[in-house]
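Given next, in structure tokens, is a single chain: the form predicted on its own.
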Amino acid sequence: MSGLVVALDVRTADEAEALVDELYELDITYKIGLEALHGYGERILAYCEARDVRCCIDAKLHDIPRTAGAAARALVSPPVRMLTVHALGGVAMMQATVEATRERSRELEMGAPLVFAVTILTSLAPGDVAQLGLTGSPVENALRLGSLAREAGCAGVVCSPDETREMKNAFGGDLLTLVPGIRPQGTAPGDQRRAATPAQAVIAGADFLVVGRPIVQAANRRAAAAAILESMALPER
């Protein structure tokens, strides 16, 4: 599976078709998020199937882990590869999701998407995480529900540019890393407090990079998409 998951962060349905379309014989992974899933989310699962392209499904579950993993149950279909949770729900919630995901892919006779802990938002600076009552800095926050989505059974995190490196260093092999907040040099952060460009968070261990505003707003963003997946090859890490 490629390691560029693009946001398709757009209004409607026919928008996100046409980006999968201008994206089409790129090797990459289609973020279904919140946007999409409420707005339109079984029409571009459909054509995502259809295309035979691959998805992320962003749903950030956070319940109760019967809810949660029944959630997760009915989001489970053959184009999802990834598909997230809060890793704030804790483990019993994290491990719903799981098993619920295993269950239902077995159930269609498909490959388990891979389920991925969100940590600390990239929206969120350390004031901003103080505020929320969480003692210590977002690295340290996140490296302890890192701890708990490996002991859920989880595949990964979701995780800024800034603790992709600890988090790697943490744990190796054990997660593995979604990471958001990605600007090309030049590019505006928007409201990404914690960002880097793709070749810095390769390089600091970062096994999959979702991109959105950068590709989705590019005057070209085939070429924009390329680019990025050009930049994420040349690092060493």
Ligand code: C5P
Given for the second form:
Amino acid sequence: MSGLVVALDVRTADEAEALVDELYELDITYKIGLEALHGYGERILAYCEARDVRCCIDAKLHDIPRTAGAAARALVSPPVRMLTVHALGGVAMMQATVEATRERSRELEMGAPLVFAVTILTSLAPGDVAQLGLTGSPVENALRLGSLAREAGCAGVVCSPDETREMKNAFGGDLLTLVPGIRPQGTAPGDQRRAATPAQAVIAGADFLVVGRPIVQAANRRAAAAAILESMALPER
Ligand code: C5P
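Alright, leaving the form predicted on its own aside, put up the form predicted in complex with this ligand.
Let us now look at the entire complex, which starts with that chain.
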């Protein structure tokens, strides 16, 4: 599976389909986040299936275990290779998500999507984390949530570039890292607070990079995506 996950963060299905077409045949997984999922989820999933491209559903599930599991079950379909859940929903909820995902995949005779647990959102600065009543730094919180994600059977975690190295040191091959907050040199941070360049994230040990605006809002989106793919393959990684 490709290490580059591009967020289809656009307003309409037409725009999302145009973006898939523009990046076609680059080695990319397409992320269907909340905007796409709630706006035109079924249509973009059908499009990805028809074009035979891989999807990550960034559903960020966070509810009681039964509801999260039922939602995960409904989200499994052939193009889906990854699914996200909030680690802050607790071990039982993550477990229910993982189990429902596996069960539905068996029924559909497809490989089970990898479930990734979101640790601490990359938009939160240390002060925001403290304001939530979580004691310790973002790294400490992310590691604690990572250990719960592993206990629940998740394939990996979503964490910021700042926590990636510690996450890999702590959990090694037990947890894959899906890393947003990626900003190539010279691109605007927007609302991301804990960000790094693609090469920095790869060197820190990121398994998958999530990139939205630096590609979606680029003048030449295909060139922007190709440049990121190239920087991810740098020999010094
Ligand atoms: O535009 P940008 O590159 O900041 O997009 C990042 C994408 O990754 C968005 O779709 C956002 O929802 C998602 N994401 C994130 N932080 C997380 C989990 C997902 O930014 N912790």
